[in-house]
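What follows is one chain in structure tokens, specifically the form predicted on its own.
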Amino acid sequence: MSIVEQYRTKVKELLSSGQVKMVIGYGAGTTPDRRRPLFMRSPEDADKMLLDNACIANLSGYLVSEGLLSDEKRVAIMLRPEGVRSINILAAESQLKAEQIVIVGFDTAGEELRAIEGSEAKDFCALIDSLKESAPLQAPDPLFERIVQMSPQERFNYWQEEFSKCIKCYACRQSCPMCYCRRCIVDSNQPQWINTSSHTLGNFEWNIVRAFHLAGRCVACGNCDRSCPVNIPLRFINRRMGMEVLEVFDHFPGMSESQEPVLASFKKDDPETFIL
């Protein structure tokens, strides 16, 4: 039996036994190389499920859809390791109860699809701990390294040019599991905190404010990058912020459901290098 068939069997068991009311997975997209979310409510729906290297979207954001978990019934979801970290962050920020979520984990090692055993976020602790050393934050990328080596002025000019492409569609926000606010601060115009216009100042304000909101929370799933219609490399901003948080506070997001948000907690031994 192939790995895909094993997962289909698992999904059918979860639904037919009543352990969960829904399984969120992957189905065929608009083109052969794309996958879209599949919301399976009956065992028969599992026959439409796909699982391969094209299943890269982090689906955890669907769990905080309004009303989905309000009935206290369990929901299963297919997640890669970064998706599991998202669950832990959402639980730590009181957006869901981890015991309501059944994780159907998987990962890819090169071109090989790999099954991950376990049904709860806590079962992935060893896996997540290993990610701290082989983190996406540290994965080599020529463009990222080139940006890091730029002078401050060169880097400012680079991002000014990239942000000039922004059309304020907010696709990055909509696809990010960490952007769960029912109403974002940028949508408020009485008072208006962030300039909503798509121009130099408005684009800088939006992208920089969002980067700070994700500091110590981004799991580097790449949803923002892939959803951006003008291909701004947003992952590099979040990645750099993640590196700073890891270096200064030794904080790697999503390690457990009890891990406090790094910028919403305080320790007496926190470094205070910003104080002159």
Given for the second form:
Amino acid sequence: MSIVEQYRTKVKELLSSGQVKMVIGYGAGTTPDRRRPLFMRSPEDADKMLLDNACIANLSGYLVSEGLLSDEKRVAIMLRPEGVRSINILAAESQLKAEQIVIVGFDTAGEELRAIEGSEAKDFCALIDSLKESAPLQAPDPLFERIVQMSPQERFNYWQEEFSKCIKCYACRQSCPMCYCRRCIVDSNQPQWINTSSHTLGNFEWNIVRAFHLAGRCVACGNCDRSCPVNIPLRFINRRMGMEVLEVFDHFPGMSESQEPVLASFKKDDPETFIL
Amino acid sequence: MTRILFADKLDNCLERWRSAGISVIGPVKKSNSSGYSAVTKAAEFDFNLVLPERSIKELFFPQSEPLMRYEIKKQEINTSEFKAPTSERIIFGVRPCDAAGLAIDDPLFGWDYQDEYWFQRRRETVLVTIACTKADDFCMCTSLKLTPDSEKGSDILLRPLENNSGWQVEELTDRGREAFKIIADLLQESQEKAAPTAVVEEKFDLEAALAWLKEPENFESHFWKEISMRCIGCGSCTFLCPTCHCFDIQDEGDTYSGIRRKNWDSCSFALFTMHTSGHNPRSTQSARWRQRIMHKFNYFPGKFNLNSCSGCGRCSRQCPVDMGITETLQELSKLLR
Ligand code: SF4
Ligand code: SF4
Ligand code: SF4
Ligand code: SF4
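What I would like now is the form predicted together with its partner chain, since the data block earlier showed the form predicted on its own; can you produce it?
Then the entire complex follows, led off by the chain already shown.
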């Protein structure tokens, strides 16, 4: 049985047995290369489900929007390993209870689509441990290397040009599973902390605030980067912040639901090299 | 015989217009993103784009526009107004749906008062449109009763030649004629044939969709929840749309001095129409998506007898979750009234 068929059967079982009220997965999109989120509520819906290498979006953000989980009923969701990590972070930050989420795991790394065993976030710990070990060896990217090599002034100019394209549509925030704040700081207007204007300064403020809030929380799913309508390479910002957090605090976000958030916790032996 | 502008004369045209004090803007791709930007050399144009990612509206209605500076002192309040910058300009290589989008927004910006920020730019700009010879899966001008060579909103319509060496010139307005007088001797009479325009199939039955939207009881239909389940509430579709025109007035600065600005706003945002009390009449994403559709295809036509959509397809092309006007209107037109 192919993975798609195997998972269609699984989705049907989950729904017909009443174990979950909904399965969030992928369906066909407008064009052959596009997939779109699919919300399956009856066993027949599973026939519309697709699973292949084009299923790259991290869908976990839907779990925490508009009170989906408030009735305590379980919801199943199709996730790649980064998605499982974001579930762990959401659980660690008290946004959901990991037991309420049934994970239908798959991976597309290395071209080959494969199913991953497990049904709750904790079943994936060994896999995520191994990811931490390989994280610093992430696929090299020539543009990323170039940005790292730049002098601070060159780098500033590079990002200034990139951010000047930003239209403050907040697609990066809305697509990010870690951006669940009910009222984002840029939406707080009593007082207005951050300019809402999309001029260069305002764009800088926005992107820097987001970068800091994602440091040690980003799971590198790439949702923000793919959503940005003006193609700002947002992945590089979060990747650099992630490297920093790993080096300084040995922290790899989303290892387990009990992992403390790195910037919201304190250990006596934390290095303080960054304090001037 | 028709008048032809050959592409190899384009640099001369730019030179002529520049000497006449007219700046030229066109479809350009830079830093991995495309839009309409200033052009000084013909090589900078990218006429191969089906459509620039960012629409033309930012050139008339910028994403952030300063309106006035204020200063509050003990005994007095000083204000000074910002005016829209004046400059004669030609936008060369506009797509028909973008030109139509501007024409759709004219009545809106001139409805209860004349928005001079918009109209001054409109008066000073000549739109030189190039008919489309290719389209992608998202183009849907024909569904909105426009065409890949629609003249709506344009001052000049250019039709690409079959051999791609230039364009047939059709002058549509006096403003267009004025601008082309400057380059009249650079045009040539020729028999070259124009390439066929792109084939864009109609994607939905507009009349059926409009009729459904008009029925008051459909406002509460379950349809809205179903169709918008996956909307994540970003501003991509509204900000890239050539006809979406909502804005927010913001004071930037402090109580004593600062700048009042007009910034793009989006009905997709949770903050849109949020009251001071915290109550929001559109508290769910489905209510916000309904607003976008109703505004474009029910309220706007009710007021101006026009649909607030030119069919450019950007809202579907660029939506991070593959939603968009096309899907919604397709589904709507299938519903029984
Ligand atoms: S998605 Fe891109 S354009 Fe939109 S706010 Fe984020 S960085 Fe800016
Ligand atoms: S910041 Fe971007 S890459 Fe990181 S978790 Fe959020 S959406 Fe994913
Ligand atoms: S329809 Fe798409 S682009 Fe528009 S707000 Fe929703 S998710 Fe964003
Ligand atoms: S609603 Fe969509 S298709 Fe219509 S003009 Fe706006 S972006 Fe283009």
